[in-house]
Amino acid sequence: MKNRFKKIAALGLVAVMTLGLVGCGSKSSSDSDKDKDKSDKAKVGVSMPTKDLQRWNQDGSNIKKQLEKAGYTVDLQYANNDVNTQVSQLENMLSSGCKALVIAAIDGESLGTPLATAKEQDVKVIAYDRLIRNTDAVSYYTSFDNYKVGQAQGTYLKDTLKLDTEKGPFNIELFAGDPGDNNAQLFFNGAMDVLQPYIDKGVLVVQSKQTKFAQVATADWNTEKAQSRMEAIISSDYADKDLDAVMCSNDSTALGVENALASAYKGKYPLITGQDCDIANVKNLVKDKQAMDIFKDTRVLADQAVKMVNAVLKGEEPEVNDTKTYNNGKMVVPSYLCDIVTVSKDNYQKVLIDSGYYKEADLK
């Protein structure tokens, strides 16, 4: 009986054994799918320009936000405007295994040794707002249509200076932006297209005599460089002359010349056109301290740019609109251009505030 109880108890504690380890097997199994379901998330890479422009923190926001949201992990970094901070950053990324990567490039044409890193590892590249140049590394790019920019900033100034029917002659200055952004000769092109036939016929007077894009180019899009300039242009040739309007192709420039104005200029003030509808921005145009702004969206670029990365990681075609404009030196690069709106102090509320894109309160 003593050795039959012995067996039972024996049994007993191989079976409570068994279940143990049973157990210890199925948690460490669960946990082993999860921590494989955790690594098989996909990685992008996200590299902005700069954290000094509103609207790039926007846009590293929005796409990172939306990233995650569809499952993604994502390495956002801000290069500082700085091109050898970003070639190394994207190296990072590739290094540390991302499969996607959204660029909005500080120089189109200096990203050559991470772009073939990535074309080696079969790593999709989007090229985020700014065409990437002389590379066939880049998969797709989106924007918005930045030939339509400047010209719906010429198009405004025309049509308020009522250039087709009065002769004028009125004054204005030129603001172009970076030089190694590939969009800033298109904004200037777009916005000349429209004004350069008035400025030919003497109805457009540029006192400066500033008219070509190597003139006028804004590095870095820096507003201190912008309104250094514009103060120079005033001292030299407003002292005692009207500025009707200045072309200025995107907020932080327009910026920069509001500040000259109201430190160095004594004159009627100008129309002044703007891109980004930066917070700073749009309370000058309430304030009639700038007369228009293009709005993009952001939050619509960056829902493209999160829907190009899902299409391309799950080895499909994303949606385009564009297969001819956009030749980047060694290729077409398929694009998505996203639409833009004109703003004024009369639509601001509606365009702005009304669609969420603002609070009232972020423009007291």
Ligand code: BGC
Contents of the next structure:
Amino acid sequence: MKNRFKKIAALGLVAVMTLGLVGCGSKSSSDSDKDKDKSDKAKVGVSMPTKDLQRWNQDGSNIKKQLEKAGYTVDLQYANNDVNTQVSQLENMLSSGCKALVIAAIDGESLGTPLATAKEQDVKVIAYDRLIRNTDAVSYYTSFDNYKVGQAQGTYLKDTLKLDTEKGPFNIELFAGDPGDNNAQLFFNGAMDVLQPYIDKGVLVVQSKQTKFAQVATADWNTEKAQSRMEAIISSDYADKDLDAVMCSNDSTALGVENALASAYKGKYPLITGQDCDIANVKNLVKDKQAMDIFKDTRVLADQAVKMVNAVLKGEEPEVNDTKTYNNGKMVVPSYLCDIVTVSKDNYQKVLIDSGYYKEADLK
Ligand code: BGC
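Could you please show the structure of the form predicted together with the named molecule, as a counterpart to the form predicted alone just displayed?
Now the complete complex, all chains and molecules, led by this one.
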């Protein structure tokens, strides 16, 4: 039923976008080949994974606003976390004359076909937040340092539980992200590089024994899936034991864990990590239901993506700060990585409210 609905929605979208194409095709290809500057009122496609998560709504609208301010026309689409929908949205963007694409991939491995077309048509591709893998059609990548996000989560738990001096053992469970998202493995690796030595020494114990990425991954980063896995773990392993920490790679998985604890757990409340500073999670931070969060300023990321679009359409080179790390299997994608901030109850006011990211009232 859900798939059928998605198909109908996708067909509707194709129809709408095909109509859109009529108005867009006025510039002949020889016109656009005249010089390297393709920026003049060009149309830019922005492909976001889902509207389900607060951050992608912010990312999408920030990029759109800034591109429009710079004089571009923007086709912003959300793909409902469905790879086929994202592929067909990208195909439509290409056939309707977009000159650049900004893509946050649902599955980093699955965009080969539309991106091959993009390359043929000399359409520039910016990978946004998530690396797109196994293609040489990506011009640039902008994101946060994803390994560092995980490292910061692991370090917070290590420092707060004082793993170097306390013997424990402390019980911990692990919740990672979607296996198709290139970031998910990086977050997990960053966290586990800090935590694994303490698991090996027996200072940290994973009672569920679920420690491999494949065992702790959460399809679609889905809150309900994280919740039901946490509920199952509580009932099998924590009926008479305390849970000291849950390493959650992001806020949507943390929220699932927090919901499961609220409904099914009676013991001492654990430290929970997160990422994104979603409003629901910051509210939980204030109520001591989540210990930390990672703030990634999506305004700064959107700004970088817009700078990259501007540069590639003008035939210029945008600023990058990493030309080594992001090998996508076919090429090393030149990247610009933005800074992250670790947030707790102690500094959320300064980082999130004083910076104008949220208003006090948003968190009530
Ligand atoms: C992003 C996170 C986000 C997650 C789920 C990741 O690729 O970097 O910020 O929480 O996807 O959408």
